[in-house]
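Heads up, the chain below is alone and in the form predicted alone; it's given as structure tokens.
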Amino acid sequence: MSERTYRVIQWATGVVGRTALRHFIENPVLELVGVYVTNPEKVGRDAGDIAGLPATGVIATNDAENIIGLDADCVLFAPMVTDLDMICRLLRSGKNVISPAGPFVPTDRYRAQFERLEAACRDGGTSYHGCGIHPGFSGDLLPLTLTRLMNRIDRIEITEVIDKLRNPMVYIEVMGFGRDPDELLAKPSRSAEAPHIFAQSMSIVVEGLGKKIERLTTKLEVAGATQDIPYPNGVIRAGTVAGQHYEWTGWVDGAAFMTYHFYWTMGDNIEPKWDNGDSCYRVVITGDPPLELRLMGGTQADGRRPFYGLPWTALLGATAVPAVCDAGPGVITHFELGVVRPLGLVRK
């Protein structure tokens, strides 16, 4: 095993960033050398303080030029919205970049973005890798790995189930909970670009099976609150949107082949009430033999399983740092990265 230590920078410290930050501080194979923050209240704070750990001596800054000038092997780039210009600057400065914010896979729709990334990688002698839990692991690497257990595949369905009342997130208002149902159906809060962003992940599976997505179709249904539903930032009023089911399907050889389902709810007091169980990612492959797998958090004291979507997103990027740094220059998808061997996870 390599005895090398990898010098890393954490860019942005939201839920994803803080999880990655903690990993970088605690992992003996990684050395945290810089932290970029967007919140003025975090400027000047020690990285350990931000992560809930002892002091590290690494002080957070909002000076991008300072970060670009640091000597580092890799940046985990985790802002709320991706910034392709900044990613390219970081790559040209000699730093590999891992981005949970994407872009993820060079599909035709995003070809121009990846041409820019490839050029920046050539200039800097660096690598770029886009990854996360979804788009990412649950929708591409996990199902593609499971296809090794199949003799024939007829259809693949990936379902994301999140009870956002039991797992509060910053996305509750952004995603349109509390809106009028008819208004949301007419004008969804989720971007029209979202299905195409996720289709990058879908293409990994389809192309890994030797096929190509011919077209993408979408559906949306909503559920209404049957009573007022209080949550940390307010109240979802009775009759307003308290559940959403997005369905995005990739068609192959003229048939619906791969579908992503997203079931988001604000608790149980909704109608219709979808019976999906605890928050999880579910992979169902129809064929010979049929297969089903659920990925979920471990059981807590109250018997429920928490949803770790954002922390998992962080760790998928953080544990890939050595592999991305050791890869050759260029855009690195799961195909180029191969089997990642996470280092520094087994500790005394």
Ligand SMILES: NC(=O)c1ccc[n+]([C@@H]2O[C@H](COP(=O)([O-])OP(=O)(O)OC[C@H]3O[C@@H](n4cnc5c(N)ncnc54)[C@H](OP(=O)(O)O)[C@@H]3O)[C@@H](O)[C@H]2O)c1
Given for the second form:
Amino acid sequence: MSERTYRVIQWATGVVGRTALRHFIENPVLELVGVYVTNPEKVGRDAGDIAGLPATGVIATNDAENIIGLDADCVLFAPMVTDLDMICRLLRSGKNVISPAGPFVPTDRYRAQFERLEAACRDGGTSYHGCGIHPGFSGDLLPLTLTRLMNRIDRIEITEVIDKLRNPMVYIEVMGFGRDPDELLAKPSRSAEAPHIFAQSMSIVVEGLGKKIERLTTKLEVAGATQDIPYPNGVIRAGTVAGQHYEWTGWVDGAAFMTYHFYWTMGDNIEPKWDNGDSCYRVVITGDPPLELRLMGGTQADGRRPFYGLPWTALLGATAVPAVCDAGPGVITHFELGVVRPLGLVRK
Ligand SMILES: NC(=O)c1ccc[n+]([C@@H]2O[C@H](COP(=O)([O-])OP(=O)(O)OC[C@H]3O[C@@H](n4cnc5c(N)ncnc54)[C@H](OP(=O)(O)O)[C@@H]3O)[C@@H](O)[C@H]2O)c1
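Provide the structure of the form predicted in complex with the ligand, given the form predicted alone shown above.
In what comes next, the whole complex appears, and the chain from above leads the way.
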């Protein structure tokens, strides 16, 4: 096994970025050399302070040129929205880039973006990998791995279940909770592009099985609050949106083959009352033999199972750093990445 260490930069320190930052500081195989922030209150602070750890001597900067000029092997690029121009600059500056903000897989719709990434990788002798829990794992690598347990596959369904009341998030209003149900159905909170972004994930499974997605169809169902639902930043009023079920289906050989369900709810006082159990990712493969797997956080002392979607997103990127750095130049999907060896995790 290689004894080398990998010099890493954390780009943006939101929820995902802070988890990655903590990992970079604590993992002896990785050496943190830079942190880029936009928030003026974080500029000039030690990375350890931002991550809730002892001082590291690495100071956060909002100067992108300074970051581009650093000698580093890899950048974990986790801003609120992706920035292809900046990713290409980082790649050309000789740094590999791993991005939970996408893009993820070179499907036809995103071909032009990936051509730009490929060109930047060629120029910089670097590689690019889009990562995350979904897109990036639960709806692609995980089910594709599970298909090895099948003799015949009729249908694959991936369900994301998140109770946003038990797993508080800052984007409750942006997500459309508390809106009028008819208004949300007419103008969904998720963009019309979202199914296409997730179809990048679907293509990993479908093409991994030697098939092609012919078309994509979408459905949206909403649940109303049966009573006022207080949450940390406000109240979801009775009768307004307290649950959303997005359903996106990829069709193969004329039949619905792979479906992503997203059940986002604000607690149990909703109608209809979808019975999905604890927050999780559920993979159901219908065929011979039929299969089901649930991915969820471990039980805490209080009996709760937290949903770790954001930390998992960071860690899927952080644990891929050695493999992405060691790979040859170009865009690296799960097909090129193969089985990742996550170094430095077993430690005192
Ligand atoms: N693939 C997946 O499964 C998956 C799952 C979850 C999230 N994600 C993606 O991962 C990224 C990070 O998610 P997150 O939950 O950490 O987000 P977040 O908590 O909202 O943090 C994003 C960070 O981006 C920086 N930022 C704020 N405004 C910005 C702007 N206008 N332009 C550029 N950067 C800005 C800030 O960094 P500073 O505070 O350092 O200034 C902010 O903390 C997002 O792109 C998200 O879509 C992917």
